[in-house]
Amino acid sequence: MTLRAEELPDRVVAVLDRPEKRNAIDQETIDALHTLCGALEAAPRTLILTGSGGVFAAGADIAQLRDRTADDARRGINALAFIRIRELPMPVIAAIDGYALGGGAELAYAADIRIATPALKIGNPETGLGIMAAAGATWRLPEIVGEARASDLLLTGRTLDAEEALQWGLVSSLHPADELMDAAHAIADRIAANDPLATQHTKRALRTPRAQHPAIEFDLQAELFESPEKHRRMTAFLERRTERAQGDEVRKKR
């Protein structure tokens, strides 16, 4: 088993688990990711992606890549799995320790939120192996860090350390290795406290091409405005505010 999944009521923790290969992404891993996506499409929950053994994923499996043909390239084996990860209804959090290279970096780019440890090493060395980063890096990375920095990283094949990745905005925060998963769960807790449908609609709007804005927001917001959960949450907010105001008045009179 190359992917271990722990299912919780409001989230799934998926661990890349090929420690002997530094969690290199092989066909079995891709198949497992598709199975996981099927479950999360049917029953949306937040996904936390991480790796075992102090490594996120050191890349795609080179032994398998070496034998792939032009037909394999056109099938988009890794790219289609990562697109599916990207398009999951609920947020995806990548908790990255150690190496995230090549296909491992592209899997991380597919997440909505990326956090890491100070041991992070992330980049796309594909051109040094005679191929290109073709599982999302050439279009996702410019969206994350801008075209100039994406060109720097992809055309040189160099690797960023944790501080550079944080400075570039490639990850949003750094945590000691023994606190990484706690930090990921804290983010998932904040997400879980919000309305799931509002979260899903926000993610959908974030992923919608610019040309479709602001119309997409109008349609999604219209659905939320009619939802019972919106009325329940706003009523609770107003009641809490009234209670606080009444409490303040009582304290002033003392």
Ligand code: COA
Given for the second form:
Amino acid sequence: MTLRAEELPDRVVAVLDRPEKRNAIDQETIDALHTLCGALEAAPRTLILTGSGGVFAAGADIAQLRDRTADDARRGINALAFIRIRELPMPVIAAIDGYALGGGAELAYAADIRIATPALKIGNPETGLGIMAAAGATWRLPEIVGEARASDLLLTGRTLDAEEALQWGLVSSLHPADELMDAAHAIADRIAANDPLATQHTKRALRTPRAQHPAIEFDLQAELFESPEKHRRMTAFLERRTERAQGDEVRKKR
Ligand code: COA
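Starting from the form predicted on its own shown above, please give the structure in the form predicted together with ligand COA.
Now the full complex is given, and it begins with the chain already shown.
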């Protein structure tokens, strides 16, 4: 099994687990990612993606890539799996230690939130292998870091270290390796405290092409404005304030 998934009520932790091959993403891993996406589409939960053995993923499996043909390229084997991850209803957090290269980097780009350790090495060396990054880097990386920086990375095939990735905003924060998963869970905890439907609608709006704004927000917000959870959460807020104000009054009178 190349992908280990731990299912919790409000989140799933998926670990790329092929450390002897630096978690290189092979067909079995892609199939497992599709199965995982199926479960998360049916029962939306936050996904934390990480890798075992101090590596996120050292790319697509080069042993398999070498034999792939034009027809395989057109099937977009990795791209379709990563798009499905990107489109998951709830947020995806990539917790990255060590190498995230090639397809491994593209898997990380498909996440909504990326955090890393100081050992991070991220980039797309595909052109050095005679291919291009075709599973998200050319359209997602410019959205994340801007076109100039994406061009710098993709046209040179160089690798960023943790500090540069942080400075570019490619990762949001750095954590010592033994605190990485706690940091990922803390983000998932924050998400879990909010209304899941409001989070899903926010993610959908973030993913929507520019031409469809703000109509998409109006439609999504219309649904939320009528939701019982909105009423419950807002009433709870207002009642807390009233209770606090009444408490202040009583204290003043004493
Ligand atoms: N695909 C297939 N196998 C890979 C792999 C990949 N992307 N990355 C690493 N491996 C395998 C190696 O072939 C080696 O297998 P072996 O023990 O059977 O010989 C094993 O994983 C360990 O790799 P090794 O290079 O010895 O580890 P390292 O810690 O010294 O170096 C890397 C790690 C990531 C720097 C190095 O493995 C590397 O450059 N990998 C390829 C990165 C890449 O070009 N990715 C883009 C692919 S599109």
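Shifts are known only where both forms have a C-alpha. Every value quoted in this text rests on a predicted model; they were computed, and no experiment measured them. Positions refer to the first chain, counted from 1. Rigid core here is just the name for the largest C-alpha set that superposes within 1.5 Å across the two forms.
Visitor: When the two forms are laid on each other by their rigid core, does Asp248 show a Cα shift of 2 Å or more between these two forms?
Guide: Yes, because once the rigid core is superposed, the C-alpha of Asp248 moves 2 Å or more between these two forms.
Visitor: Using only residues present in both forms, find each stretch of at least 3 consecutive residues where all Cα shifts reach 2 Å or more between these two forms, with the core as the superposition reference, and list them in order along the sequence.
Guide: Run moving 2 Å or more: only 246-254.
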